[in-house]
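Given next, in structure tokens, is a single chain: the form predicted alone.
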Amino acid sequence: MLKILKSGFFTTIQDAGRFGFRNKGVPISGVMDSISVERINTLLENESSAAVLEITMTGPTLLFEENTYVCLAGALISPTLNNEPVENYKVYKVSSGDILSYGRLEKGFRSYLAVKGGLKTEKILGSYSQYVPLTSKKCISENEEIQYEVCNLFEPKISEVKMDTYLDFDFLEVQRGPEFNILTDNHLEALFSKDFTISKKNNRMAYQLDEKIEGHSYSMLTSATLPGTVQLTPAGKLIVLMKDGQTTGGYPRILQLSETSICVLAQKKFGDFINFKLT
């Protein structure tokens, strides 16, 4: 069991995300930054789909109970293992009663932690990760004991790769969206030549952007969003979609993120800017 000392400012169990089920109204939920957990689970040869834990911020404390490996990427959030410094993209054996701890945020503000074999948890139309109101809870608490495989022998075939840059880009991707076409000359001149400043209003649904851009009149019956769908408000405020973004909008859906751009921006955090670039 791996026994949570102190949950994190939120830390949720996540895996690759609810496929199928988008016609019902369900999110696809999933890690937001696919990048660097492909990675760590490809580093301890999980399944692409094995559950880890999302920490967002600010780290938890962590009791492995059992013996196993584990792999640790995304933000630099000063992670030690039994008060000695630990990297990212590396693979370390764990033994009952090591504890993992976080400290100061460095860079980034997504950090991930994959386990040999995956989290054991409650699985939800066919996924690990918490999204309520289909799981019971949104994210980890004090004191929760959560299940994985007990390993004692792993011998990986890469034990570790060379750290993401990605944390550092500052832009961002783009396609057109299904609406680009309703965009002026004042629009795509404020897109593709501003800087943009992610807003307080972020969270895994969906980041707002702080500077606004020339309004609009135009009216469209409530049409699909996708992760990475950027939509447009009558006011020119933008808003990008995360995972667990809904799955049905009424602004206009200008842009689209390309999957990098949602792991560069998932890193981002209130404060921080972007801008977009046309592909």
Given for the second form:
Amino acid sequence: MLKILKSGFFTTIQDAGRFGFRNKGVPISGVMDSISVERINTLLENESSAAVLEITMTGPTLLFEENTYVCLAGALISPTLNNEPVENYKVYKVSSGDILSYGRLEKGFRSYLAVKGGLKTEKILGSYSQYVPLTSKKCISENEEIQYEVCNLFEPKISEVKMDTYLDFDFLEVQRGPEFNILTDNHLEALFSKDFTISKKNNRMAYQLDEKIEGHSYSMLTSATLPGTVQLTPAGKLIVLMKDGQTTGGYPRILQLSETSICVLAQKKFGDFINFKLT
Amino acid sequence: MNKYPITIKPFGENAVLIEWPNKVEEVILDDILRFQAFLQLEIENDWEFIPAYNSLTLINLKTKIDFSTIEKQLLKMHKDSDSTSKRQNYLWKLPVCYDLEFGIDLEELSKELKMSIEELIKMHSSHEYIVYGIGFLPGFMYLGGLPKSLETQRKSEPRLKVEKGAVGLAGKQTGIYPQESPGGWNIIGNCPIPVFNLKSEEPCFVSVGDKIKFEAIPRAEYELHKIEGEVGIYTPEKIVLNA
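The form predicted alone done, now the form predicted in complex with the partner chain:
Every component of the complex follows; first up is the chain already shown.
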């Protein structure tokens, strides 16, 4: 068991996502920064869909009750294992009684912890990802215990990978969205020249941006939306849907983020800047 | 039969959007669902389909797609598609209790729409509504076909909490809140049957293209169905359409 001594600001269990129910209104959920997680699951030789902890802003304090191997990625939150600093993208052996804790947030916003074999919690509609009302809890809480398999010996084929640079990126590569052609010259000028500030209203469902651009009066019928879809409201606000985002929407979908850009944005917090780069 | 012209647009690295004429019409939805049924038979299993009103979004779960290739393929498939390919849809009869305790906006609405509460309930429960889309929340249905006399404004201030099962009206829409959520619709009743239930084998029994008819039930029956719904033993009455 992994015992949660402190839960941190918002720590959830996530995997690669919940597929096959979008036609019934169920968001895919899953890890916000899939690049980080794919790498640590690979390092641990886990299945790509193995469940991990997604740690937002402030880290939890965790007690390992069985021997296993772990690997960290994503935001830099000064993690320590029994008070010794640990690095991202390195496989560490942990023994029963070891404590993993986190300190100051230095870079990024979301950090990940993968355990050999993945975390074993309630699986709902084929996924471990926490999303209320499908799962009973929206995040982990103090004193909760999460199951994982004991692993006494593991010799990783790859012991380390290169650090990421995308935590430093401030541009988001985007493609034209289905309603891109409703944009005026003013819209285009503003969209691709301005820096946009991440609003306080940002979560796993959507990131709002502070700066408004020109509004519009385009009316459309509700249609599908995806993680990474950038919607433009009639008042000129930009909303970027993320992994828990709704599956359909009625605002024009002017841009679409690439999966890499979703990862870049997932590492941004309130007050950070981004700009759009059309590919 | 005639096919509607379709437009195909790129939608990110993994998806493609097919659009039909920009109208809310049952015949257009039929055409969309027929094409979806055709595609599901013809193409590999690694796609998700999201139909809604005048669009069908195809999402590939495995690989990035090459738009110009898929565009050509889809246009050809649409041309070749068998316009008689069948899809099975149902008319679901869903019980609603329009008791004033649930229908918290019934009194105000009856004044605004200039009809008695009884007339309003009769009007709402005597029509069949078409499910044009499911989205926004798990199990939330976009229902079309509301009688004109029931069209109304949203509440000027949305409520912070609308009960699960609340049946509401707003604009040209009616629908059921599948879970407790904030909401600005006028609430006229409550449906005791969960439209999204993880305890069921099929968590959301309704599909796009199905029809819904609301049936007014008294309070006592509501309580009974509520319990049946919660333990998962209530089976809503369904009638096969286009059989």
